[in-house]
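Next comes just one chain, in C-alpha cells: the form predicted alone.
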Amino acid sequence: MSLEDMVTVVENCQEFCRKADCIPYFYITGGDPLLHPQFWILAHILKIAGIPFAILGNPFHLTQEVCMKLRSCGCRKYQLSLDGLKETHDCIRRPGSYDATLKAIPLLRDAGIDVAIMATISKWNCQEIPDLVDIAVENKADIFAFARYCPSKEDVSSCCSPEEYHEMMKKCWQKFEQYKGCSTTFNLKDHLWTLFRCENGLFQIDENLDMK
C-alpha cells in the first residue's frame, strides 16, 4: 500500500469514527509492517491523529530501542504466532523463530506494549497447544489465543479431525482453570468455545431472547 493509500485510509477512518461518535484503533499486519518502507511515517502520522493501533507481526526485528519507539507512537500490542513448541513452530515457520518469539516478550513489555501470543490449529500441532497455554503464562503473555486453521480446498488435510479439535480445547479449558486469575487473558477468539461451554453447564441461551 503506498503512503497515500495510507492516509486515505486513516482519513476516512477518522471520518466515519467522528460521525458514529467512536474512537478508532487500528490493527496493522503483513507480512511483518515493521519492513515496509512507510511504517514509520504511517506510524507518526497516527501518532500526530491520536489514534493507538496494535501490530501483528513477528518478532524479528524488534529491539529495546524499537519496542520503545513503537510506545511512543501509540502502540498498544504486539501479536506473535507461536505455532507449537519450539520444534514444530520452527518447522512451520522458520529455525530460530521460537526462541526469537519468546525473548521478544519482555522487549515489548517493559516497553508498556500487551503482548498476545495467537497460535494457528492444524494437524501437525494439535496436540501442543495446551503445553503453549503453560508456555505463555510462564513467560507472562498479557493474551493467549488460537484459531483453527482456514485452508484452501486442496490443503483440507491440514485440518486436524473435530474429535482431536475438541480433545485439544477440553485440555486447555483445564490450563484456563488452573490458570484462573493470573496476569494472563485467555481470549476465547473461536466461536466453538460457546458451544463448549454450553455443553459442559457453562453458558445458557437465553430463552427469553427474541429469535425474529
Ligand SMILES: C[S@@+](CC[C@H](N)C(=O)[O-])C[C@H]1O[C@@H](n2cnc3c(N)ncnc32)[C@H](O)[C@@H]1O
Second form
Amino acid sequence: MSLEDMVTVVENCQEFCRKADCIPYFYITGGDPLLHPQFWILAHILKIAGIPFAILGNPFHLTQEVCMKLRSCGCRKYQLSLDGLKETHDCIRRPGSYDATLKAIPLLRDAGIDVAIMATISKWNCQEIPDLVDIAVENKADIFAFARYCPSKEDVSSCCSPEEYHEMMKKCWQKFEQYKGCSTTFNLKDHLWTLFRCENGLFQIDENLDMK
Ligand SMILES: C[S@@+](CC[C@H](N)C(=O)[O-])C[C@H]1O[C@@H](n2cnc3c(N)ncnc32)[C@H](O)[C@@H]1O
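Any chance you could show the form predicted in complex with the ligand after that form predicted alone?
All chains and molecules follow, beginning with the one already shown.
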C-alpha cells in the first residue's frame, strides 16, 4: 500500500467514526508490517491522530527498542503465530522461528503491549494444540486463540478432519478450565466454540429469537 492510500484509509476511518460516534482502532497485518518502508510514518500518523492499533506480524524484527517505539506510537496488541510445538512450528515457518516467537513475548509485554498467540489449525498441528495452550500460559501470553486453516482449492488435504478438530477442542476446553484465573485469556474466536458449548449444555439457543 502506498503512503497516500494509507493516509486516505486513516482519514476515511476517522470521518466514519466521527459520524458513527465511535472510537477508531486499527489492525495492521502482513506479512510483517514492520518491513513496510513507510511503516514508521504510518505509526506516527496514528500516534498524532490518537488512534490505537494492533499488529499481526512476525517476531524477527522485535527488539526492546522497537517494542518501546511501537508502544509510544499507540500499539496496544501484537499478534504472533505459533503453529505447533517447536519442531512443527519451525517446519511450517522456518528454523528458529519458534524460539524467536517465545523470546518476543516478554519484550512486548515489558513495553506494555499485550501479546496474542494465534494458532492456525491444520492436519499438521491439530494434535499439538492442547500442549500449545500450556506453552502460551507458561510464557505469559495475554491472549490465546486458534482458527481453522482456510485452504486454497489445491490445498484441501492440509485440513484436519471434523472428528480430529472436535477432539482437539475438547482437550483445549479442559485446559481452559484448568487454567481458569490465570493471566492468559482464551479467546473463543472460532464460531465452532458456540456449537461446542451448545453440545455441552454451556450455551442455550434462544428459541424466541426472531430469525426473520
Ligand atoms: C496473515 S498472518 C500475518 C501475520 C504474520 N505474518 C503471521 O504469519 O502470523 C495472520 C494470521 O493469519 C493466519 N493465516 C495465514 N494464512 C491462513 C490461511 N490460509 N487460513 C487461515 N489462517 C491463515 C496466520 O497463521 C496468522 O495466524
